[in-house]
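Presented as structure tokens, the chain that follows is alone, the form predicted on its own.
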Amino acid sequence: MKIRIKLLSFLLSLSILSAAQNVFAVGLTTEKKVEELLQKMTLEEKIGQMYQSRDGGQDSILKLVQKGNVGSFLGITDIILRNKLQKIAVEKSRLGIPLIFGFDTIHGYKTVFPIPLGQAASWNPKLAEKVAAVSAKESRSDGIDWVFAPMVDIARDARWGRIAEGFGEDTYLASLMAQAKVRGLQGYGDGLFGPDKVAACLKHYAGYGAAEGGRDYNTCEISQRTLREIYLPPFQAGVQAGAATIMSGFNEISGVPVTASRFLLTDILRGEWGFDGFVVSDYTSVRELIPHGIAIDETQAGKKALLAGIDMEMSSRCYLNNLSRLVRQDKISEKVIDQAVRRILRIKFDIGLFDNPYADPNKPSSVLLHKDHLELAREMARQSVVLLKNTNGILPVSKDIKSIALIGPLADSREDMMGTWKGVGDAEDVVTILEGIQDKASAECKINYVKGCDVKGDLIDGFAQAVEAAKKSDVVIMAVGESEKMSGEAHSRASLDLPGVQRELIEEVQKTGKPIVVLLLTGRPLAITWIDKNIPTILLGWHPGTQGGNGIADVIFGDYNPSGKITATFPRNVGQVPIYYNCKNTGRPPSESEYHTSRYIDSHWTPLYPFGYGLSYTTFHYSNLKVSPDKISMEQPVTISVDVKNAGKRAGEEIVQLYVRDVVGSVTRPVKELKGFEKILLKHGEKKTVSFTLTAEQLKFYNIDNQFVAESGMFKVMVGKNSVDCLESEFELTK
């Protein structure tokens, strides 16, 4: 077998002379063998260029590469597969254009990094560029050239299952990640990619994360002004950072399905931002704009999509089946696909697929799994693990222990722990929290796992197993919260509350008297205010991926003092949601002294835990918080500095905040919006003083004219270690 993967990947070298390479004179720019490309390409082959499919094994598709009437395929990751089907385009069709293959590759590829909203936690964007960069190592070196990611949609309601797939709710760290992820990708903007990149998409374009009710796929009500301040900014740094690529969402903004939205499509993305990479439509999005109700059949579908902006049609064939009559009923002019195919087919150029169309078959036992990759996923996984509670100082566990039950469903399960769009992970491959307990603990130690229940249903028969386990031991940990299969696309949830019977289960083995450490494993912020209310020590791991369990242990045992904090506010109850600490502040803020306010007559309005929010094994102490000067001009900068010292007994990192308010502007504004954050590591005992610089570009919003601007008057300033628990000040912002 191996001889003949050997034999196919010479003979595949060989064939890398193509046609396709030998049409262009040497030294010719990209745009010209665009050009050149282009004047010599039929009316069908154009509209080819413009279809992905996903269907890459059967006959009636070999037929249609090799006509030239595919451009690209997306989810193949057999690698013998896809080299066919290149072989086919390169070698067989009339002008040899190379497809581009696409992929999910959302938190890693084969070596799983924590779901992206554990990887927001680590509030570290230059770690989160470097996971990004090992999932285009891996995706490319199996044949990927392009990955459907970052996501970078603002989320505010956990009930929508893709929260877990993006950053959270904050429109200023988001921003960063989308920048840092790009750069991962791709590198660094200079036009081409190395043969360890992949070509980024930045998704879902845009405002997808407010579906109403938090339901997927739903309708999104947002004003202008919410959409550019909240919604917009994340992609726009994506695209400053080179985004190669845009995918349109499934939603619809103001009666208009995104995916036949000219404004944002063309408007905004193109003609505001000036981005030159080309849209692919998401999932047959083009085809849904029938359901909808703006378009009566594919052909009216096909033409809407392509004239707002949609340059690529995922998997539906409204475009390939109905554009060529469209162009010689002259109801769509052919410069319109002209300008469609010049942008794929500068990415093609750019991304190295006409010099190297092929994937090495030997490549991927090299790269996937790497023992480096497999020591960053255990970096990120330590880094996202958010302490929420520690009242007792239960953790972390002494090494030394003579017994640990380790009880829930999750405690065992390799699955669940790689989380939503896994890439091409293997449950074989993951490091479970019992796996990675074993490791840690002492020879000596008795590891009393019970599973207890399952993550869903009503089966106690557990029960008795698990208490009869924290009886006997010194200490339980008990790993609860979501299986794999609850987030993501289309797994959106009524209810945040703990799943099935986990609750029930910590309940009962309470009752023991024992100290209990819980554990949530989660794609999203859950409704635990009971568990905060009884249980003293919780810790949230996300669903953490391949090297999950090792790096939860590691935080468990003290090797590493945790330093995530939430980027998704964390509810009482579900009827608080949508929640997020950005928020406006009423005319009546909420209030326990007055009755007539912004509140709830059976909750309180605050959260469980707020944006920002995270403990450590030491304790920092804020002090000494300065604002110099306290007026400034436009044109002048002001500076925030706090004194930040380690207060505990041993070393630990903390995430320094800033939040500003803008006190009054023409239109309301949030009560705090995020500005700034530096994460330091202090020794014990240490001290460092902190500093922060503000322009007034970084204070700018949509004024009342809808002008992008920085309006005079005065600005308080937070800065602490979340969004509540901050210490004040002020400065007045000078026309």
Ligand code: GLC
Given for the second form:
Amino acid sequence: MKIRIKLLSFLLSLSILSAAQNVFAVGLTTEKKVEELLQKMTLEEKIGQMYQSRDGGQDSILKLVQKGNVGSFLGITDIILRNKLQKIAVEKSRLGIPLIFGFDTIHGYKTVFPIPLGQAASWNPKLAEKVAAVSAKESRSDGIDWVFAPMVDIARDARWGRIAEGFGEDTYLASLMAQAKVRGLQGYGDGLFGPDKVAACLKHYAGYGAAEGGRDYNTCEISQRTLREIYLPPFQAGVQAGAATIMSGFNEISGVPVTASRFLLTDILRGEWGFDGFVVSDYTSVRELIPHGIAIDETQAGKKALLAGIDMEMSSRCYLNNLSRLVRQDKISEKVIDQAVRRILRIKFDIGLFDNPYADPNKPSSVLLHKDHLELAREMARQSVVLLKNTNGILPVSKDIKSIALIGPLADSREDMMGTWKGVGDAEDVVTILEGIQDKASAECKINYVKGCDVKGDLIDGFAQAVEAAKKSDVVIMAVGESEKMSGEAHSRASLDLPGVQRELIEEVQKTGKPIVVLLLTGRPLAITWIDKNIPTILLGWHPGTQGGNGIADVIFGDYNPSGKITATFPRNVGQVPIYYNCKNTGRPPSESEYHTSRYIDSHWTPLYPFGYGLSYTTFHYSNLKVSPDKISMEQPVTISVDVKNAGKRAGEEIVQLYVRDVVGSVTRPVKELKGFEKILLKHGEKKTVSFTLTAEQLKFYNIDNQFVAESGMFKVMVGKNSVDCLESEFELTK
Ligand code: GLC
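Structure of the form predicted together with ligand GLC, please, following the form predicted on its own?
So here's everything in the complex, that chain up top.
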């Protein structure tokens, strides 16, 4: 939307309206149409636009729609019901204002892609954008105009179930992913949405991932500086990409529930960022201001949320039941209502709902699960896979292999492959790990599949059969991890261990002495320290989506050389959490030799696998790090280059990462921050020079006076294959 304002002013400055620019005429007409419509609306009809219902079928709701008291529905994936509701709104209500239909297309609609934490591991925003475009196309074809995605909450705590839904712990990467997803969903922000596009929704604004104890919906204590440097930038990036809507979170930040935070919803979002889309509350989060303890009843809750900047209330009816009375009692101005309604109507016009309010029931069959979408899902599944360990080179498995034991509760599970928030994905459309391997292995290969145990529970009566399968096979692949119900909303865990008796199953199978690959399928980082210590090969597949079995089989058999890198730190144990790479040094940084330093007496302080970590079937050597010039002014760029060689026998992709450390600041600074990355493909033996350019702009932070500035001084530069294994150099930034 912001882009429209800029383009509009540009156009006005030209003071000409050529035919080629009639798209802005539409823009100007939209504003005019919004105003004209607003003038005709009664107060109740205005407030109706600010209500999103979750109930589609009840007669009572149909009456509300006919009275113009509902502006939107969420979760209506029955296109016939959707059109029925729309017909009442458009043809039976007084002003015929169309409804807007929202849905949680988080990582796919019918074609389900890997969970976002897996997609982030591809470090491929362009591919993520294509995934979003397909998700939008499938959603729109089925009558969904607005999706509650991308979720851009930064998460530093793997206990939090919703870490699965976001892009991990790094702000820079999450910001790039946020922009990619918005563009994939909406297009490139010319103010109008094409027929295969939907309105995006950045969520959950803001700081939701900082829930204490990793316990969903829990209190968040976030300093102003951390809020602005870590949690807000992905939202700002999404706004800059033109996001049409934003969803407020359930959480509070330091005493203020974000759904009632004028500072966040108006001062920052509108005042600083110029966001002019609309804000929807999360599900009943307006009414939840009462249990939060800042509202005595639904009237006060509605008033506080409205005055803070919530334009549309999801599910609860604090607005619907109380705002008109508050206006009539002069306790709130109708102007505030008008402002919210303008924002909502504008998006409805931009999506084209006034011109074409109905969805074509014949369209989904030619769009959903299109073969191109499935191929893209397989590609994203491939690029999401992270090779965590491969000491004996067991992977890739030869296609001539004569027998494989496939063991574990996730080996042939359909539902779990889709992960949390699976849209309208059907388990029957999923390719399981077993099916992917069966499809890829040669006809002569004997695949001995045994479930072995459940994901949870303590039944071990499948162990013996698993051991037998292992004994008669050349290689063992153990598909273990979490079920799709163990991550996502309201699914926080106090433990990061493999659930149930899965580890015991691995231990039993390991006694056979057979080469073992542990394939980890999970919605979050897990503390797999024992596996790392005892198992030679570990592959991380996340919850890989509809084509997960094929994508992972492509990696197992070497048709794709794994390139993924984790974007959320894997701890050694849950006691280390929250743990993240861009931490502070402290006055007593952990040291092997110094006792009185920031460390544990019962665990090493470093993570099991650091941010940015992931291996390949080949090896990459870094050399010749150059920083030029080694002294720059605030206006000058510095160029950082490094040579990367593929020293192995096969082609592979490497994600070259650039980190920077501001050695001394007016406030403490992280020991490193990701400032750039490039994913390159190298043939075996090939060498490339990868270059990055940095300016003072990218070195800015909130200083001791909370000003967003770059400060002169020394900066360390680290370039490497992950956040730990880097070549180092430095440069000086002068005044
Ligand atoms: C939820 C979630 C939010 C989702 C909304 C609608 O409770 O927090 O992410 O978009 O409800 O389903």
